[in-house]
Amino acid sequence: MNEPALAARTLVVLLGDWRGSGTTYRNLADRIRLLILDGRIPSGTRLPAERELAERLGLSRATISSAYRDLRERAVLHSVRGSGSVARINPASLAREPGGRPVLLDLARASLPAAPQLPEAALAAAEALPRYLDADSDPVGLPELRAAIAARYSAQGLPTRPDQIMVTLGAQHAIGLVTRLFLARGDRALIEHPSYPYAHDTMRALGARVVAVPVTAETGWDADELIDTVERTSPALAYLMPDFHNPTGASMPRDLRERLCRVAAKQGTVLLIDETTADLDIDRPGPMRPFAVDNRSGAEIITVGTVGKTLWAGIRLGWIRAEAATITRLVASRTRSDLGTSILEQLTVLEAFKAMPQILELRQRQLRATRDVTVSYLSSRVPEWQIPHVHGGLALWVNLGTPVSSRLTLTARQHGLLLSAGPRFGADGAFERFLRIPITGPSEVTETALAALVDSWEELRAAPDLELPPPGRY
């Protein structure tokens, strides 16, 4: 077997409380069951054996044995016996939960729809393509468009070579390079919390030892307790994301920025900053600001960008900013994976790039008549809730006042709504009283979905097991 292995214990910790007023097994599903769903238990990966979860659960191994059955009627767990049980999500059975709901409506994705300039950009770049056919593939990216992502990034006030630019597919993929090359089984990692989830799984799968500094929608980062943390425990790397921080909205002031690179020049920690979400502005107070612009202390920073927030989440493209000798090490950390970026997506964004004045006025206009749609909406249905106030970004964190994130989650789907629980976003099933709710979606179609979500709140609401607070107060 070669499948990655959960541990019980890890599971236990993961299924947070799961107990419900309907049957043992039934409700035991249904957690696990959002767990593969949500991502926070991998397709492919191999659940303890019956025995070994009763056992910590302190169940008897026929609950633990309905609750798999249950999962695969579901279609969401394969058993083979001698084997043990391993999760695998089968799309085409999912296409309708039980009782044959279709469902229809998705605020677990925070995308945006394709730019309308993209067509015509695809289409120049395919008439540009035969000049490229000799080319070999190449881990650093095209010459033209390595010069474009730099003559950005100078116009933004960070003057930039293009040999300090590497082209990457997208932005997962660039923090992955990074990582890799940075961190070392046992080393020390600071990430936000809660945090973009595949950040905090690549530095847990790399042996780091996490350190977690809170993020809120409200108040942003506590200063002091970042730099005392960076200062105590000198992490070798910080993946922070300091404009539209995922999931929370906040971004970082000047003062805070200017603080942290001297402390971690002087610990030697590479901060790795996420600035994919940074151009989605609505209504922020001054221009784009890349961080590295304040750093005046020598701290080594490693900055990632993409066009799958911006462009469309279907081109796989983004970069890496860094010094030229850190890109020469990552080029060289590169190729044991893969050989390079696609050209014709690279002649896309190249091509693309020409009209990203208009396309970023466009998503400005398309996030703000979402969020405002959302936040009205959500404030005059469910007042109960606290409802953040973002200048940018692609999501709202909202508090729900009550940990029932996951169940909510549940309840969604049988209204055909997917929702990603607030515990995708943090660790050891923490957030559940938090939800994100995506404002990248067109308002019409938002409100509908907003709609579902408040019939699921009301349902929930009538469960005889949970308390929740009343309508109208928090």
Ligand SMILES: Cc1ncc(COP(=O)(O)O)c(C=O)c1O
Contents of the next structure:
Amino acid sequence: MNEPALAARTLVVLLGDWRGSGTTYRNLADRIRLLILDGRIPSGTRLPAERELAERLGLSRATISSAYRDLRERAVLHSVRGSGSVARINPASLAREPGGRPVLLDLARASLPAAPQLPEAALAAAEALPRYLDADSDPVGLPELRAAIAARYSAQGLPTRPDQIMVTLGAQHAIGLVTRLFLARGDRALIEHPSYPYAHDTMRALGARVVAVPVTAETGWDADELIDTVERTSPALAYLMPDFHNPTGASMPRDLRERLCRVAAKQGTVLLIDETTADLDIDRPGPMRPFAVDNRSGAEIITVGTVGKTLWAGIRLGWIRAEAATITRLVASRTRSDLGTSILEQLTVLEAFKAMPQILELRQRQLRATRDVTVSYLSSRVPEWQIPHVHGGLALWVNLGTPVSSRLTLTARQHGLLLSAGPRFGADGAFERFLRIPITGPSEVTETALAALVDSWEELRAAPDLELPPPGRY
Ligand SMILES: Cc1ncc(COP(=O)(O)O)c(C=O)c1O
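Can I have the other form now, the form predicted in complex with the named molecule, not the form predicted alone?
Then the entire complex follows, led off by the chain already shown.
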């Protein structure tokens, strides 16, 4: 029984408001299935014992048994005598929903297709490789690539030396390295709410006490609340996405950046700034301005970046920008988990950097086309939803007007459409009113997926237990 166990009380919080019009066991199974499919219950987690969950939910043990049986039949749960019931997705089961159509459309992930310049960059990297064959594994990054990343920051108004850069296996790896160095069990960590879920998971796994501050698509950060929270709680680390925040698309105004740096310097809070989405500009007023430019107070700022959204998510390459002494500490701690980034991939990125202006222009065109199609389609077909206007980023954080995001996600699977329900981006079951709709896919494919989304919404509206106002009347 080595699997991590999920306490019954935690599962009850994750379940949120799960009851609906169907049979109780089926509603419960549906909601647990969604939690497993979207990763809120990680694969390999042991679910609570039937009796314990029955007590917590005030249901009979037979109902829980039926729900678990249903989950086993639908290939997301595995039961072994003596080990209990463990969440485990059978990949073959994902291709087709029971009684439904094959799953074809994906509005769950927000990643762009590989840049067309990539194969040429990879070929040039392969040609350059013989010059590097004497090199050993590389925990800090090739000098040429560190210099190129530093030069990009300098050109954006943030003077940076190569010894302030460390190359990583993507931004998520960078977040893991920084949080492991700066957060100990019981430390406070500030995150935005909603936020990028894997960063949140990383902090929770380290045993940090998470303090959440709200961000909305319409008004962004509540400036006073953010500053007060840092002042009051003095978190060891604050994880923020100031440019095209994922999932809301909000960008932080300059005066708030300055205030935040000031309060962080005063309270000794390290700011972990995730600029993964910062290059995804559609019509941002003004050029990209790295967050650390506005640090006039001596706050410790650690910035992470990646080529995952510009070049390709399949190239596992990102970086950390920090003070040189912090980079030295990060490099020293890295060898506990990995020994460095592939040299061939570093050379590929170095080559691809030469075409970065064209790649960013292409991304801008792709994102603009899909954003515009999505906004105009949804505004005309589902006027009751609140659709934000974003200037860039990965997605639209749509307010459904009513807390049914998980139910909509389950209904959509019957229409061959994958969605990420709002609570995936929050803690403790929050954001049932919201759905993240990516703008990263090709606009034609997105239009087909949106048609399936609208069909799913109409089916859900017809559910007898849902009392939604008529279309267009929120
Ligand atoms: C905000 C944010 N940070 C980090 C990452 C992870 O990036 P990478 O693929 O470089 O690990 C993502 C990926 O979606 C993201 O959205």
